[in-house]
Each structure stands twice: as C-alpha cells, then as structure tokens.
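Just the one chain here, laid out as structure tokens, in the form predicted on its own.
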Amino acid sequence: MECKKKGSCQLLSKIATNEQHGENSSYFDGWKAYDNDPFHPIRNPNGVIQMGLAENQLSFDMMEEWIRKHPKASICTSEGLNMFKYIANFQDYHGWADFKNALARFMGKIRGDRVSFDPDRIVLAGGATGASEIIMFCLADSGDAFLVPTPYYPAFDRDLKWRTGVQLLPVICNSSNNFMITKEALEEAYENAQKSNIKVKGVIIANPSNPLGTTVDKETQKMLVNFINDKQIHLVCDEIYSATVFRRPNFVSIAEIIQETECNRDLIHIIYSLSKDMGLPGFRVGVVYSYNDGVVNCGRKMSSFGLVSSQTQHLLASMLSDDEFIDEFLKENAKRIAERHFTFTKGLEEAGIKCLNSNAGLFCWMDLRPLLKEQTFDAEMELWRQIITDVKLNVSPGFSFHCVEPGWFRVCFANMDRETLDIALKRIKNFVKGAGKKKERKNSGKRIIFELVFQNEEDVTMKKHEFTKSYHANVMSPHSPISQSQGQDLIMIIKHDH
C-alpha cells in the first residue's frame, strides 16, 4: 500500500494495509478499464463493454411488473406508507420471520422441493460476500486453511481470506476431464498441507461453478462428503447460482446428498444469496445455512456487522411468498438465460471460438488457447490486455481464477441488453478475423499504431492506440504485428470488409 506521507502506513492496522483484498489483481484491473471508458451506444460507442460482471439483468421486467401490481409491498408508495414507522424502527439480527420463512420456501422450490430448509437455521448476511466471511470466522482461525478446487471465483481471495487470515489451498483441476474434482487431487492437496504443517479445516466448492458454468454431479458430491467425513473437516457449498441452471443435468444441492449419505451433518454448510438467481446484488441478501447449531448461533451474532435492511426484507417477503409469480419467474428466467447462452456461444462458434460445455451460470468459460503465442501465462496476459485495449471488451483471464492452464477466459453474457451483446460479438469476430489479416511494414519512428475499423452495421471505428516503446519478441501478444527480430518499428492497420 502506498502512503502519501512517510511512515503513515504504520498508523494503520495490518489487516487494513495487507494485499489480500485483491483489488490490484488482474480480475479487477479489467473493471477499472471499463470504469475509465464505459461503453454507451450513443455517448461512447467506442468504449469498453463490461463482460467481466456476472449479473443477471435478463428478467427485471418481470419484477418491475410485480412491484407495480403490489404497491403495498414497498414503503415508498402511498399504499405501503402505513408500514413505514414499523419498518424504520430497529430490527434485531435474527431477521424478519416472514422473510426467513419465504426465503426457506424459495430455496426449497429451486431444488424442486426435493429438500426443505428450516428458517431457524438461516443466518442473514450482507450478500454472499458477508455470508462467506461469516462462515470462515465460525469455522477457522487465522492460519488455518480450506481446500478450493480450481479454477475458482477470484473474489474468494477477498471474501474468505482478507480479514479472517484463512489460507486457500488449490485443488488442481484441469481440462482433460472438464475440470471435474477428483479424489486424487483432493488427497494430494490435503497431504501437501499436512507436510507443510498447515491445519486444513475444510473444503469449499461452488455449485454451480463460477467460472465454469457447470454443475457438480451427485457422485462427485458424495465423494466430497465421504472425504470430509473421513478427515472430520468441513464442507462449505456456495450455491448462489442454483436457479441459473438452464438445461440438463439438473442442479443437485448438497442438502439432497446428505439425505442419502451417512455423514456428520455438523460439517455441512451452504452459502446462498439472491444476487444471481433473482438478479438482486444491490439488495445485499446473503445466507449462511448450516446444519451445525454452534455455527448458526455464532453466525447470527456475527451477522450484526452486515444486516439485511428491514425495507429489503419487507419487500422480498411479499415477493417470495407469491408462489404463482415465483414459479413463473424461475421458469422464464431459466428460459432467457438459455436463449442468451445459445446466442452468445453460437456467435463465438462462428468466430471459431469454443467454450467449455456448460449448463448453468451467467457466463461462459471461453477457450482462447489457440490464440496464444505460446502456452504461458505471460502470453495469456498479453492477449488479455490486447482484448481490453484494442477490442474494448473486459473479459476475465483464467490466471485470476487460479486456473493452471493458460488461455481460458470467463466472459459474462447476462449483464447487458441484446444490442450490446451483438456489438460485443462483432468485435470478437473482427478481432479473430483480423488475426489472419495482419500487415507489416517498417517505419523509422519507434512506435506501433493499432487501428481496428469495424463493419458498417456496428458503425464503430475504434480509436488509434499509439505506443512509444519498442517491444521484445518474447513478450508479444499472439496477435502482435511485430516481427520476431528485435528493434524493428512497425505500423499495423487491421481493417475489415464493409
């Protein structure tokens, strides 16, 4: 951390100044590029399109229509104003009973009512971030570790580690089996921790997976339960994408697995939120659902530091209790995600880009390994920078997800309208097409100019980017026009037929 005055860092705590937040990671660097130059179809058509944010903006119209028909659910309407004083007064950290009851039913409905949830075991928190930190504080001490299969959500490093001091140890998964979790990989990670005198307190998984967009099958989950039961360590299942499953295989919750498998239920915990399934990240509704009485009691006390507002609970208790609306919403939302996924992956296929076969989530795990100059993470980062600065798309590199294979990228498709998605696809297609149409020529000045001129229907001409430093061949992007000999100064202009 940089300090404006000499020694001023010493005035702050180690937690405040350590680097575990991850704000300076490549995952958030892409967000900064978007913030500095955000795309807008009219005001800034040359700007960066945000494809690094896993938001669900496909079904807001349904919720807006419900709110119009149910004005009493909000204290911000004349019909609901009579509840204002009651809502505005202090509410304790146990949460509203009506909301927790509705939330428990909603969680069961997502799982096909094959399992039920006890409202008294729900601990409310400020989003999945708050819920994840609470469960770490409850289960582990600073220096203890959790095993996490790779690739995994980059902000786990912030949510689980930053303030708790907990370590995350990777369980290596690779593309040879579509990144599935294996017992061999779990055992290896556990044994390596033992050799390093690191105390492993549990395993944490995301099901459905972020960034893979795949569900964890029943047999793998049974294997995980047996593994943690044998070791007497915890299993935390992040299930925040459970209602985004849009095709088979269907989602299977860990709550269903433990109904069929003998295990110590005190070791099983679920993280949930309404951010992805309902598309409500701004409402900051997170849930710790634990089968361990001690975790429920301690977690409820810790939730005092990140409560869900009474106004939010009041509105959502009414919405989630409307079974007819929820049934229709879940059905239609999954249909829209499926349609968007099909549109996007088909567009990528037309550009010659493949993705991991997925059935859930708000993103694709895009395989750009063929575009790497060499199979290294340096080459991945060069390609990623080129996509951001030249193609003007913020996608997330696999390196930030702790993927062990360079060339994979997560790209989100549900946080924009269809028109913006079409523009993004055209940019991708033109970028790949341009890779085969590079032209080189010498120039006396030491600079490189990149210019992409897109097709008429997009009506966007990207700005020139001038760079005044020369590049060494071994740090070139796979699409760089610079020859392999050092010291050459070139100009590249990529154009596409109108």
Second form
There are 2 protein chains.
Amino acid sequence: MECKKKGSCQLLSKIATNEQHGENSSYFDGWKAYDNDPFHPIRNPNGVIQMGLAENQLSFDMMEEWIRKHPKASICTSEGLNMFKYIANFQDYHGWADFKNALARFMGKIRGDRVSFDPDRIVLAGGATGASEIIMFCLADSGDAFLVPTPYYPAFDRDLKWRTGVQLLPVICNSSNNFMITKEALEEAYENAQKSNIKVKGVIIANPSNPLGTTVDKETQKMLVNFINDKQIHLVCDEIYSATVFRRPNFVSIAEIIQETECNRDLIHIIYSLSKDMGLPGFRVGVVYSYNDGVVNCGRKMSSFGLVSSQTQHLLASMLSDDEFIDEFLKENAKRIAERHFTFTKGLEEAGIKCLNSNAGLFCWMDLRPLLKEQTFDAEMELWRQIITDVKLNVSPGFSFHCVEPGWFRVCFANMDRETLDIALKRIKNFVKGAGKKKERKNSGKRIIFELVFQNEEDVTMKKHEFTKSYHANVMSPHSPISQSQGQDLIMIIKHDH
Amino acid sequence: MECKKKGSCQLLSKIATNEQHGENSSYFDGWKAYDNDPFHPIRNPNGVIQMGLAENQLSFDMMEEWIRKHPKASICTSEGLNMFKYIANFQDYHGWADFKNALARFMGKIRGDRVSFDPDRIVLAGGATGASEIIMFCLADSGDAFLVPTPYYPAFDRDLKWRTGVQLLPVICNSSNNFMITKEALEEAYENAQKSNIKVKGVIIANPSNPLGTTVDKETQKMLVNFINDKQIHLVCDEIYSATVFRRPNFVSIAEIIQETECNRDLIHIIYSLSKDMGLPGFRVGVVYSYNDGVVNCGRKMSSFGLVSSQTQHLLASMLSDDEFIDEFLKENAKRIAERHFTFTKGLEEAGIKCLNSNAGLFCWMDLRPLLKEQTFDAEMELWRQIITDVKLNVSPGFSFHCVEPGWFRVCFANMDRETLDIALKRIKNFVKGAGKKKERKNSGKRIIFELVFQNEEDVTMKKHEFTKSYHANVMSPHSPISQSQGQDLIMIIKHDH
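Would you mind generating the form predicted together with another copy of the chain now that we have the form predicted on its own?
And the full complex, kicking off with our chain again.
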C-alpha cells in the first residue's frame, strides 16, 4: 500500500477533501461578503449589514446586570476566586451537577413547567453543533439516512452529515400550506429511501423552525410520533429556539407530546442549546436530551470531544438557578423579540414585502418571489447577489436552506441594534422601489397588477383571476401566505409608487 | 429496509454499540473505584487516593494571584463587564485572534523561543481529546491506520479510533532500551500492516511521553521524520506535556527538528493543550497546529464541533499575553514538578520501588515487576486490584497503556496536596512491606535474593548471576532500569525487613 509515485497518494482523508462540509453554500458565502466589508455606523456606513446571523443581542443588559450583582458566580472575581482551582480542574464529562440541574429546570420553565427534565439525561456538548453530531453518531451508521423537512438549517449538512457519513433526505414542504410537515410528504420521502435501498434511521425536525420562525403544532407532532413509532425509527427534535416564541400559538415541546401519545420513548431525543434562547453562542453550551439510556450513556462518552468550559458551566449554574431572574429574563426576552419582529415586519410591509406568518425565532422568512425575474433558483441567486452587492445586506437565500420554491429569504433581525435595523429597512425600501420601477418599465402593460390592494378574502378571490393571468403562476399560488393573509391588507411592492 | 420483527432492528449505531470507546479499560475502572470511595483527609481518610489522574494542581496559586490583579481580563467583573456582550456573542471558529496570538507566543516560550508558531496555523479544539480526533478525521479514512509506540495513553483508543474508524497499530517498545522508539520497531509495524493490507497514514507519538514521563531525543525524532518522509505518511506529535519538563535532557519539539531536517512539512502536525502545562483541563483548550494548509482549513471547520468558550478564550488571552507572568509561571511550575517528582520517587525508593528515569510529566512509570506473582498480565491485574482494593490507591496498570511487559504502572503525583502524597507513600511502603513479608514466607529458600544491595555497577554485575538464577528471568532483564541504575544504591523490596 506504499505510495510509490510522487503525489499519487492522497495525503488527507476523504472527509477532509470531499467538500461535504457545506461551507460552499451561499449561506456562508454571504457571511464572507459581510466579513470583507462589515457595516459600521461611523467607520463604514455603506458596508454590508449582517442579517444572516441568527443571534439574539436583545437581552444582554439583563445578564450584565445580574453578573454585576453576583460576583460570586464567577471564578475571576475576588468573591469567587476561591473556587478557581476546583473549577479549572473540573473536567468530568458528566458535566457540573449544579449546571445540569439548573439547565433541566430552565428547560422546564421554557415549557411552562408542563413537563420536567431529568438532569441525568442531559448530555453536554460543544453547542448545538456538537450535540447534533453526537446524536447522529449515536443513532445512525455511515450511509444510513435521516429525513428532514425542508427548508432546513444549512449547517445541518455539516453538523449531521459531514463526519458521520449520514445522509439527509428531504421531506418536501412548501408554501401551499405554510411549509407544514404532512404525513404524505413524510411517507413519500420514506418510500423513496426504501426504493433506493437506503436505511432510514429517523426524522429530525427543528421546532421552532429555522428558517421559518414557526412552531410545529400539536397535531403535526403527534402525527410525527406515530409515524416514527410505526416504523420504529428515531425522532430528533431540535428545540434550540424554544424560548424565542414571542406570540401565540405557544410552543409545544416533544417532551409534552410524548406525555399524551403512546410511543416507544427510546426513539425520542431533543437537541438544545443556550446560544439562541440566552444569546450566548460564544459559551458553546449544547445539550442532547434523550429518553434512551443507551444514547445518554454513549453520548456522555462523546461529550469528551466538546466539553463545555467549566468556567462557563460554573457561571451559568448560578445564573440559571436564579428563578426570579430567569422568569423575568424569559418574559422580557420574548417581549423584546416580539417588538423587534413587529418593527421589522411592519417595515417590510411598508416596502411591500410579506413574510411567512411566524411566532418564533430571530428571523423572518421573507417572500421575495414577486421580485424574481423568473421563478427559478438562478433568478433567486441573481436577486441574492444583487441584495448582497447593491443593497449591502447579507440575507440568506432559500436555496441554501434546501427550500424547493425559489424566492424565499431568511432575514435575521435580532443581531443588531435598532439604528442598524432602521438603516437595513431603509435600504430594503429603496431597493424595492428601484426594482419596482425597473419592473414597472419592463412590464408596463401589466401595471395594474402591482397596484392591487387586497382588502379581504373576497377581494382576493375576485382579483386573483386577473392577477394570475398576467404573472407567473407559482408566484401567487392560491395557498401562498400572501393570498391567505386573512383580514389583512396586502400592499403590493410598487404601492408606494402611487 | 423497514424493521418488520419487533426488536429485530438495531436502534443505535455501530459506534454506539461497538464498545470501542475504550472505557472498559482498567484505566477507567480505576477511576470508578476512586469515584465510589474517594479519599478525604477528614471525611474519608481510608478512601481511595486518586493517582490515576494526570493533573497539575501545583501552580494554581500563581494563576489566582494573577487573576486577582487583573480583573479586566474577566467579563464577569465590573472592570471587564463592558466586554460581556461582545465576548458572549463571539462564536467564530477561527478563534479569538488575541487568544491565538498569545497561544502561539506561549508555545514558542515553552520551546525556549528556538522556534516560533504562526497564529494562523492554530486550530482550536475542545481539549486535546477534540484536537486528536480532528487530526485523525483530517488525515485518515475509516480503516486506515496510524502507528503508535507503546506504551501509550489509554484514551487514544477513544480519541483517535472510536468515531473515526481509524486503526492504531502498535510500535513495540520495551524496557530493554528504556522504551525508546527504534527504527526497527517502526519498520516492523509498518511491514506488518502492509502484509495485512492495511493502509498506514502516519505515526503518532507523545513527546513528552505519557505514561513514560520521558522526552523523545533529537536523534529519534530525526529518524521518525526520515521514516515518515520516506513513506510520505504523516507524523503527529502530541506535545501536551511540553511545559512539564523539569530537568535535563531538555524538551525538543518536532517544530525544531523540521528546521534542521529536510522533509515535506505537509506531513507534520502538533497536538497541544493547556490542560497539563497550565493545569486547566476544565477550560477545554485544545490545539491542532499543522504545517499543512489543507489540514488547517479542514480542521478549522471541524472546530465547530468543540469550540473553546469565548469567556475562557478572553481570560486566557490576557493571561498568556503577560510575558513577565508566563516566564515566571513556566519556571516556577517546572521547579514545583521537579520537587514533587523528587519527593515521590525518593519515597518510592525508600519502599524499594524504582521508576523509569524520567524528566517530564505529572507521573512516574513505576516498575512493580518484582511484586508480580508471575510475569503475566493476569498477575499484573491481580496486583492492580490489590492496590486498588487493599492499598486504596488508584494507579493505572501498564496493560491499559498497551505496554507489552507486565508489571509497569503509571502513578500520578501532581494532582494532590503534599499531605495526601505522603499518605499515599506511606500506604505504598506498608504494602510493599506486607508483600515482601508474604513473598518472603512463600519463597523462604530464596531469601538471600531480597537482601541484595547494589553498591555500584560492578556490584550489580557480580551479584546479578546469583540473582537471576533464582528469580524469574524477565523481572530483572539486564537492560531494565533497575539493573541500569548507575552509581545508585538499589535497596531491594524487603531491605527494611532486616
């Protein structure tokens, strides 16, 4: 097996060279565009605004205040330094018991204490990234598959597939029913896998969904549990956005569903993290919570590869144990996300842009189908490049989320201050105005279409015929969120032109 | 592929069920014994003393003092809190630039600034555990092999093999030359692999060695570089104990060797960590330092699975950047390890126990071959269980380090205070005394042997014939460290009986 010819041997592994890390996705390309020319209100006011990062920067002041009041929680203050040695030395992959207890309580609180979590089932990992990979390593062999509803988080390709060799098979969701997961789509994906002789080991969903910002309703989750229970395959629920739910319908965790639904609990696993709900991505706290003892035991061993810094565990153990603080934090955090969401979507509406109706997350799923030159992913990419280059906003195209319909974009709104958000909104408005004018010139015979104002459901029905005649069919499918906007006015994109 | 029969499908992955995580090793069993009955000077004075953990608890006071004087280094003090938001949000897998700069300088300092490190080649990982797995994922495919000199760190089986599927093939080293790596042993391991049609992708060594506590000399490293360069395979040097070298010969890093030796630098990689050298295992700082751009790029992406908490990066960036402090710390730390090593080995000598002559590490490689009932691993296990159960010390048997000679044990001496060490030494002395008495009764006809006192090399030679006649041959091989103890008295184990 020796390498005889110079350069004939592959020095690195297949994993290192297979480009399956997913970073060639436009999702990450957009980040690079931002990195090369980052917006700054004074130093670089024409730079790219980062709207591709689902960060929660809305509630740091509360944490800062708590830290100021609790110097003992840190091993780096004179009040807490006596714990330095003990904490710096702590490396047990079971995790710091106080921290896991506090985490379990915190997870319960987010779910309105309708369900409780066993600290002994908490497996710590290096962020949701590490947790996601651990669960795949535990459940599936290389070549096995997980079904995942589209659109889904782009980095799933790295986190779930890259080093594990697990395949992700899409369960097709589309705007016709607001991207809800249907039994038919699940069955179809499963059957397709069987036809291709691929072993399906489970389904993974994100609830609340990234990028949709919607929660998965009870009925859908029960259907999912029945589906996986029938097949005796796993259900992994990524619930890392659980505390970002800012309005009704309330979040329902899979932990609640399995209290009501008969199933083999060995098949149920939750991924959690403090990166989104607490806004602490730098602290790298990930969790696998499994009802399967085997997964807990094995996952615990895998923790070794990405343990949470004990310095961080120690601090957060204190913070999360402060019931009064956490109750207030969760309430206020959700309120601030709601306000931010309202401001942002209202601004978009003023620009004539609709988003999928959402109740969670740190982003909107923005419908730019009316701005596409044609309903193709090439056109989506073209529009995206225009938004990056001309509008100087890094938003993430639906294609990178494996969305099957071109024209959707994820836009994050919680990773910046209000002033930056206003600038972003202004840029969007100007852009749409320009695009509208362009389109108006190009499609001058169809002008009336863009002046449509829906008043109510009847109005929609009445005008739809005329509308669809002159515009590409799948822009405004009868099931799209736009045509379904009940009782709301829909201001079309060139409304402001009049 | 559906699971028709109840229970006929394997729910979990092969990795989760293959028991290749290595935790069934006696190395970890000993930890469990300690966990079940941990020593405490007041609460549990007869408990198990943990001597199986290579921790450095000798220098925390210096770090504590530094932290007290530098409140701005922490984001949890009123002086540093203004950085909280920025740091808590920082999740770039490139790592915090200030931290990587400081790490690069620190690594240079340890090597006497004879070599410098490029911060851009530093890939951060979740401890050496995460770093070791990353380098394997980058370099080898599942089924490929790395050669590793024995004895080696037991958790290599978990870190390097478990999830990667990479094989570890032993390069046999033994006490005949103080466990030095020879070209012959390397070639033999390589050829055996070829015969078995196994693709060898590289060699991994630990320098300083765990468990030997010895550094790898220049000539051996040059031989290794020539070996891997000839074969165009990789050389991974685990240098996580580099700052524990407490006496001559000095540590020589592979980074220095490749300055003097012609080779393809794409083949050279270093694993580093702050767990041993700084005594900060809880902080989970691991490093892959590679001279191969492909590995740096790919490893960086893999960082995502085990990023270092930004809270920790921020603190350590300040601490490691303080040249004056670090210079003093490295000097004083080595001095304290030297003192501890001296105290411990002197105590062992008084009990008639010799260790491999070492110059680094937080442990000794203790030669208990004279205490074995017979020179087998069964006897080693029996002795080990006796030490755990009766002597109540968790030491680690050579078998768990894949040592090919029974009777060697790794004993850690830096993870406890001086008082506990003294109790451990007392227990060892009492045990050897008891074992000696037992042995004396059993082997009463051979009593004279145990009364041997070596005065010098001539004395050894003279008495060796008589000695070896009446005792199992490989207990006292002519190359063993015992018979090689130049100019030192060797008090045999029942000397105190007289």
